[in-house]
Every structure is written in structure tokens, then in C-alpha cells.
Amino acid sequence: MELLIKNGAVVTESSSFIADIAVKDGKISCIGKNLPIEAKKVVDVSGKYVLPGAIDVHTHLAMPFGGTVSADGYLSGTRAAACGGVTTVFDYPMQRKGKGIVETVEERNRMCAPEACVDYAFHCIITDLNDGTLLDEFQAAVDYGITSFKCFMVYKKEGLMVDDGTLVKVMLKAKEVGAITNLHAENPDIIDFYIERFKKEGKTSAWYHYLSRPEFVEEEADKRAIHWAKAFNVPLYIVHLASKAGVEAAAVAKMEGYDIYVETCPHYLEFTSEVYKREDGRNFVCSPPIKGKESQDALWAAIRKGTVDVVATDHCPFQSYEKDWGKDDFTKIPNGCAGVENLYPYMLSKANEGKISFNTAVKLCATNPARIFGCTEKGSLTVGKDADIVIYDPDKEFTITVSNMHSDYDHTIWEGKKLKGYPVQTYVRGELVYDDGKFVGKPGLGKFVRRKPGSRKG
């Protein structure tokens, strides 16, 4: 036996027990109390929690936009994630006119490999669909191993926009293949005439970000793209859900049994709207923006009633002199924060303080990813999966500042965030890539996930 994790608590989405863990081949061989197995790696961890890696299922890594590239690429955005106990991390490559969805990904493949910390996959943009003949290709996507597209319903102006028609033939097409679609819920329309009317008003701090696309900017893109699912009856995950009627519509739509997910973020749990308002305001711009209060109260309650089936980040950070470009006009502030590395350490501190349970962070994070995006082999500690594993104490006191973080951004909104408990070890496939505050990894060690259709029901 390679590994064997001795008297730890595991963690699983639905209960928590003390064990032995063995690990062999990059795999779970054993799982029990006591278990009477030599390995050549023995680490006991009495007192300290076993949980499954988490999957963050939404990054921008080395991401063109804004008229830079965000701040880490796949290299030091994956060394982060092997920081904070991702062990799987899926990005976007952004399929453009003329190019095929195959063809994209397998471009950022190449990118990816030879960075890589820890394992990873991707989901792919459309932004155009090569009047109709791209549907052809989403079975060879899914061949690939690429189960779930994304579409934007906003940035029109930057020609990434999909127009409804043109969504609802990329969600039928996915559901006939057995892959989801994504979907960004904004009303673009509005935006702009929000923006067009501020900037004639002279109004253009980051506080007029917010204004520009306020709640129910994204609650009419939420309920809207929940009707044509709905109306189509296609699978349907709304990234980075932010709002509280969104989340209510929703809820609704679950109840009557379609099968739509919601992904919501740390950020918009942490933050309101308020921070718009602070000096350095800029930093926080993202889109959809960070809420109000009601919103962010409202997102909590839904994941404690299970609303939320997935926290992620939408990682894509920008240096502080480039948010700068928009300090006197907040179109020109590139939109994105970086999360990956807070991600686990961030929900698993709320567990440890009560807000939710530890089986509930694990759900969200590792377990719920896994079975919506046909991670068969990740998001739990069960005999057979990869041996991703995150050992976290839940004693260890820690405050998030960008010097203790592992990627490549100068500033983090997260900066004096305290957070109670934190990851001290991670394996991917059993590999120890973080080890009490050090990154022990190498690059090249993570692998491309390939996945499969299938049921996305727990």
C-alpha cells in the first residue's frame, strides 16, 4: 500500500465517521477503523477531518478579457487550487466564430498539461454556432470527454452574447447528446442603457457597476432562462446565481421536478453591494455583481434548504493596477476576483462555525460537482474513486492576505478575511501536493478529466 490516513474524522455529503483511509494505484483501496494494512507513507491524523478534494467547477484561467489576460494562468491558478483542497479544477475555453468546440478545447489542452497541479477539465463557450452547423460537433465534444456548454446571455457588445433562439438550439442539442448547458443570466439590453445613462451623468465610480446591472437585471435572465427550460424541458445550470428572486424561481422550477441546478459563489455569500461603495471598490467588480443584503441572506437560506447544488468561484483574478484602468469609469475595470484558493477553506470555516454542516460543505463543493458534470471518478471518499483528499483542522486559526496565497495577482478582496479551521495537507491521486502552508506539488501532475453523460441526480 502506497498511503494509509489513520484515525481521521471523514466527511462525506451525508455522514461522519472515524477511519482509516489506504490508498493504492491513485485510488481508495480501503476504507475502516483500525485497519490492519503497511504502507510506505503512514500519516496519522487524530483530531483533523478527511474530506473529499473539492471540484471547482467554474474558472477563467489565462482568460483574455477586458483588454488583458487575467492574472493567473493554468500554472499558478492550479498551484492555488492545490492550496485550498481543490483538487479539480474546470475551465473555459471560449469556442469563437469559425472554430470548432473539439478544436478549442483541445488548444487549451495543450496549454493546460504541462501546467497542471492538480487534475482538471473543461466546459466550452459558444459564442457562435457557424450558422447551425456547430450543433453537429457537440457529440464529438461529448465523445472527448466535454459534457456541458456555456452560453452568455450578456456581453453582446464583445460578441459573446447568444440570443434566445440561438440558447434554446444549444440546450436541446445538449440534452440530446446527455451534456447540460451553462448559462451566464444577465439582461444585456438594460445594461447598456444603465451604462449609456450614467456615463451622460458624469456617474461612473464602481458603485454604478452595481446600479448598472442591479437585482433585477439578472433576477429577469434567471427567470427567463428558467422558462425556456421549463418550456423545452432541458437540463439547465445557472452559474454564479446572485440573486433572490433568481434563487425563489429556481426553487420553484426543482419543486415541479425540471432539472435545473444553481451554482452561487463565496463572494456574493461574504460581500454586499456596500463594498461598491469603499475606495477600492474596483477591486470587487464582477459580473453579476456582488448584492444586497436580502440577496445574499436569501442565497444562505437556499442553501440550507438545498437550493444551491454548487459553490464555485468564477477565479478570474486582474492585477490592481489593471481595475485601476477603471477607477474614473467603471466600464473600463476588467471584471473578476480570484477565489479558487479561498473556496473550501471559505465554506468549510462556516461549517466549523455552524453556519452549515461539514457534510453540507463537502456536498457543495466536491460531491454535488462531481455527479452533476460526470466527475465519476472524484467528489467523495469511496472505495474505488482517485484518492483526492484534503486534511483540514479544524483548530488551525488563519487570515487570508495576498503574501500567504499561491497565485500570481498583487491584491485579494479577500485580504483579512479570519477564518476558523483551514486545510493543512492535499493529495490528488494520492500525490501530496500541499503540505501546511507550502505547495509540494510540481507542474504536469494534474490530468485531463474526461467525462461521461449520465444521470445527475444524487
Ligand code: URP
Contents of the next structure:
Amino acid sequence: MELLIKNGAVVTESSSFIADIAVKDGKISCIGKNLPIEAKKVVDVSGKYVLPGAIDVHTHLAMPFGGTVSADGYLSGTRAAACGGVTTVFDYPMQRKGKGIVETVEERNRMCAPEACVDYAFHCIITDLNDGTLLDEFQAAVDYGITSFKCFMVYKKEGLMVDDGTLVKVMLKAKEVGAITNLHAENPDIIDFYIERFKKEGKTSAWYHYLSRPEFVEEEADKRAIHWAKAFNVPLYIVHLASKAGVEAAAVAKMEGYDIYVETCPHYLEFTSEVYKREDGRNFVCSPPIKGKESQDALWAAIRKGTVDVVATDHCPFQSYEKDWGKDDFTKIPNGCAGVENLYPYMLSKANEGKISFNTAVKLCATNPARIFGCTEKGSLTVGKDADIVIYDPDKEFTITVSNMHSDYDHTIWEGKKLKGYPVQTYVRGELVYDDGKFVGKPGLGKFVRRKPGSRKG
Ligand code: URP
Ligand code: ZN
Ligand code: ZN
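So that was the form predicted on its own. Now I'd like the form predicted together with this ligand, please.
After this comes the whole thing, all chains and molecules, with the earlier chain placed first.
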């Protein structure tokens, strides 16, 4: 046996128990009390939790966006992931007019493979159907291991938006090949209407980023997306959902039995729109913007009720000088914030405080993401699954500051946030990649996860 993790409090989505975990050939080979097994490496984790590695299904690494490229590439983004207990990241390659899906993803896979410090998968953003011919490629994409496609209802001027007709074609084709459609839901025309008005009135601070995307701008698009998913009876995954009315509409559709999933992000759970009034408000600019307290409370309530399926980060950091482009014009601020290293520590700290259970944190950050996106080897501490394991010390005090993060960005919206409890070790397929504050992994260790189409339930 390669590794034996002894005496930890093992957490699954539905139970917690003291046990040992044995690892062989990168897989969990045995779980039980006082296992009579010899191993090359034995780690006693008494008093600590043993959790499945988190799966951050929403990151943008080295993404060309907002007039620049997001500040974390594949190496630094996955290194940060490892140090935050994330053992698999999903990136979003972007298909552009005239390009194919497999071609787009293969290009990114070639970039990522030598750099990845944790395992990785791709959703593919679809921006143009190439006069319909792209639809013929969906099956090939699934065969390659891409079982989710993403559309934007926004970013019209950036040429990323698809219209409702295209969206429905993507949704139908995705369903036909056993895949799912991810959607960024906001209404671009109403956003542009407000931007034009605020610019004329000389209202240019980050606060107007929030006011140009009022809560109903997301609500309308969430409801429209749900409407089409119901009308065509197709699966839908709404990314970074932040609105109270949106999450309530999703709850109803889910209760009616539709195949609809909701993702939210830690920044929507922690901050409110008040951050946009701060001097550094531009650093929090992301889309959809962080909403008011009512929406924040509704998201936590939806987590407790099970309406929110996944918490992921939308990790898309930009450097301070890039955020500063929008000091006097909020429309010039590149949209996006850092998060991949903060996801699991934050959600687990909420469990440690008693706001949610540790089981819920595991379900939202690991088990549901694996289930919804077809990572059949990952997401839970079960015999036969990949030994993607996090050891969590519930007593360790940690204050987030940019210098103790492992990314390439120069600031973080999480600066100064104090957490009770923190991951102390991360294993990817049994290999130690993070140890007590230090990255100890290596680029190239991460493997491409070929996902399987099909069942998302159960
Ligand atoms: O502001 C954001 N969310 N930036 C990244 C791109 C996206 O919309 O997910
Ligand atoms: Zn988005
Ligand atoms: Zn995103």
C-alpha cells in the first residue's frame, strides 16, 4: 500500500465517521476502522477531518477577456487550487466563429497538460454555430470527454452572446448527446440601456456597475433560461446565480421535476453590493454583480433547502493595474475576481461555524459537481474512486492575504478575511501536493478528466 491515512473524521455528503483510508495506485482501496494494513507512508490525522478534494467547476484560466488575459494561467491557477483543497478544476475554453469544439479544447489541453498541478476538465463555451455545422460536432466533443457546453446571454458587444434561438439549438443538441448546457444569465440590452444613461449623467464609479445590472436584469434572464429549459424539456445548469428571484424560480422548476441545476459562488455568499461603494470597489467588479443582502440571504436559504447544487468560484482574477483602467469608467474594469484557493476553506469555515454541515459543504463543492458533470472517478471518499483527499484542521486559524495565496494575482477581494479551520494537506490521486501552507506538487501531475455523458441524478 502506498498511503494510509489513519484516525480521521471521514466526511461524505451524507455521513461522518472515524476511519482509516488506504490508497493504492492512486485509488482509494479500503476504508475502515483500524485497518490492519502496512503502507509506505502512514499519516495519523486524529482530530482532523478527511474530505474529498473539491472540484471547482467554474474557472477561467489564461482567459482572453476584458481587453486582457486573466491573471492566473494553468500553472498558477492549479497551484492555487491545490493549496485550497481543490483537486480538479474545470476551465472554459472559448469556441470562436469558424472554429470547432474539439479543436478549441485540444488547443487548451495542450497548454494545460504540462502545467496542471491538479486534475482538470473543460466545459466549452459556444459563441457561434458556424451556420449550424457546429451542432454536428457535439457528439465528437462528448467522445473527447466534454459533456457540458456553455452559452452567454450577455457580453453582446464582446461577441460572446448567443441569441435565444441559438441557445435553444445548443440545449437541444446537448441533451441529444447526453450533455448539459451551462448558462450565464443576464439581459444585455437592459444593461446597455443603463450604461448609456449613467455615462450621459457622468456616473462612472464601480457602484454604477451594480446599478447598471439591477437585480431584475439577472432575474429576467434566469427566468427566461428556465422557461426555455422547461418548454424544450432540456437540462440546464445556471452558472454563478446570484439573484433571490432567480434562485426562487429555479426552486419551483426543480420541484416540478425539471433537470435544472444551480451554481452560486462564495463572493455572493460573503459580500453584498455595498462593496461597490468602497474605494477599491472596482476590485469586486464581476458579472453578475454581487447583489444586496436579500439575495445573499436567499442564496444561503437555498443552500439549506438543497436548491443550490454547487458552489464554484468563477475564478477570473485581474491585476490591480487592469482593474484601475476603470477607475473613472466602470465599463472599462475587466470583469472577474479570484477565488479558487478560497472556495473550500470558506465553505468549510461556514461548516465549522455551524451555518451548514460539513456534509453539505462536501456535497456542494465535491460530490454534486462530480455527479452533475460526469466525473465518475471523483467527488467522494469511496472505495475505487481517485484518492483526491483533503485533510482539514478545524482549529487552525488562517487570515487570507495576498502573500499567503499561491496565485499570480496582486490583490484579492478576500484580503483580511479570518477563517477558523483550514486545509492542511491536499492529495491528488494519492500524491501530496499541498502540505501545511506550502505547495509541494509539480506541474504536469494533473491529468485531463475525460467525462462521461449520461446520468446526473442519484
Ligand atoms: O465577471 C465574470 N464573471 N468574469 C468571468 C466571465 C464570466 O462571466 O463568467
Ligand atoms: Zn459568467
Ligand atoms: Zn465565469
